[in-house]
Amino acid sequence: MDKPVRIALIPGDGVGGEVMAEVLPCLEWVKSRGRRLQSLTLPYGADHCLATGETLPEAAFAELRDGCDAILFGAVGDPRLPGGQHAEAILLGLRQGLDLTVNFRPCHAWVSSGQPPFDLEVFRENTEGPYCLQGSTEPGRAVDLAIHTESAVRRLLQTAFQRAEQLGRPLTLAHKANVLKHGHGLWMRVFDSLKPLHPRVSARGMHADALLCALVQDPSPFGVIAADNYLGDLISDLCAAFIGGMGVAPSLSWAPHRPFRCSALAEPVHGSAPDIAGKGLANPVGMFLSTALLFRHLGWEPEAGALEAAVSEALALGARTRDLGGTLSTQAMGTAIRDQLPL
């Protein structure tokens, strides 16, 4: 018989634990259907890092790396370590440390906003560019670097020109080569590469700020959109402005080439809102959508749909949060999905 597949969960801080509770029946759920499924709960976070002094252990990672399919995340960062250094160490070092190179993040508008019909996905690289966290600052001057390797670009750009393909949907590269020459330079290199071996893809490249602009104004003619670590961090929290907010952006992040044996994490793309964090206030949905993302990743296709069509039907009989503009707390919301789950 296969393994089980084993995930580690991490709630992190803030609301991560809150949402995080709301989908862990959906993890008895799929195997009351017949999958094997196994977890572990990690308590790395600005609790356990205020404890110990330990941010990420180099043990703990090697057991993720090596004894673990995948990572369901909540989110990291807490006003008590205001630098940031424990956020960077435990999630960026997964990202960076797992090669986790591509970061899908879908727009679907799952809430109406009153704009043109909206569907696209962003294909963000995940573990380079400015976000390599290397720099200087010196007495009236300051340095980030940005690192752009072709082995990154390519399999950023050849996954995402495999979706366009497979959706039958144009593909936009977002860059700024005309100043950036250099590391963008690469991007548009790769990119006009990949063009001759997907000639079905509809493929451009496009001014970062224009397409921010045409986004603004009219989403619908974008099917998908490549960017770098940065600017696919814009884009994609733009996007979530058209599908409801940050509170119902999903996020997947894995490693095409997989190196390791875990080979994703999944996560909403809200942070941990500390100022809201214990009260009930926030958003499950962008949980509740990753963890349907990695069920697909785990080729858990039936599961994965019938999540996301409890969530959409859910939000279809009216449930919302206070940030939808409805009542429901963190947890009745989660309810109101568990509630449509296939039994």
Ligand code: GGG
Contents of the next structure:
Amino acid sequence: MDKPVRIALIPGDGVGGEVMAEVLPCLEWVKSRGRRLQSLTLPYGADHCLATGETLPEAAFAELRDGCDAILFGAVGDPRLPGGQHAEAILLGLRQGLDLTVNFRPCHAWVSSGQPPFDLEVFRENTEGPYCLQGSTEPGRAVDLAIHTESAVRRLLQTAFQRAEQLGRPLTLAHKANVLKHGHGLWMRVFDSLKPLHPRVSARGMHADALLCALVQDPSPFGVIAADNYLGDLISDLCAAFIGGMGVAPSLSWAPHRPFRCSALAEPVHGSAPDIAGKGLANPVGMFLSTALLFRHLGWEPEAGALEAAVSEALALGARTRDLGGTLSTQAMGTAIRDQLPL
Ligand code: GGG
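To complete the pair, please output the form predicted together with the named molecule; the form predicted on its own was given just before.
So here's everything in the complex, that chain up top.
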């Protein structure tokens, strides 16, 4: 019999716990369908940090890295810790510590009514660039270092090329190599070296500013967009606006080279939204769709597809939280989605 998959649940801060609560029954649902799954819930977030001074202790990180297969994450960020150090230590610590190079942010038209429907995928490098947390603030000067390594860039771009090939869609690399000659020059070189290996992919680089303008004017020519950590963050958030906003945008981060047992982290794109936390106003759709991405990563395609179909059907039946113009609470939206799951 297969060993059970071990998933760590980290609800985090703000609305993170509220949206996480809505997908927990989906873990029971996959078990009822014969999937072997164990979960453990970890307390890391602002409350824990304020109570104990701990962000993500080394022993907990080691247990996640070596004792779990994947992480389901809510959100971090809390106004009581305005420097954001705990969020940085937990979320960036996990992304970097687990070498989760690929951040996949699919942007499909779950609720938008554009013609043709918005449909593209962003592959964002997840561990480097200016998010490497190296720099300094000096009198009259501030420095943020952006590090790009060939190994991470190659892993991210290989994954994006493979996906574009699989989908039969064009691949666009967003860059600013005209200004960021060193870092984005490296991205361009690796991109060019991969093109001959994927002759069926229509692949081109595009200055990120021109790309943003083109996306707003007409997103239909784009299929897969690859970018470094910073540009990928911005581009995918813009794309989220086309599909109903941050509340519906899912993501999955993973390590294609599988350096550790724990090789993936699924989380909604949205943050902890402290302004609406505790009011039942958060949209759980991004969390449901992230859970579906995790199921797919684990090889549970029927369950991933069924969960996505349940979201689609609930939305088609008119289920809407306030951010989508409706009146449903987080809990009622969760119920509306789960009601569409097959037994
Ligand atoms: N699920 C993504 C996440 O938690 N990102 C962290 C973040 O953006 N925090 C800032 C905030 O919550 O406002």
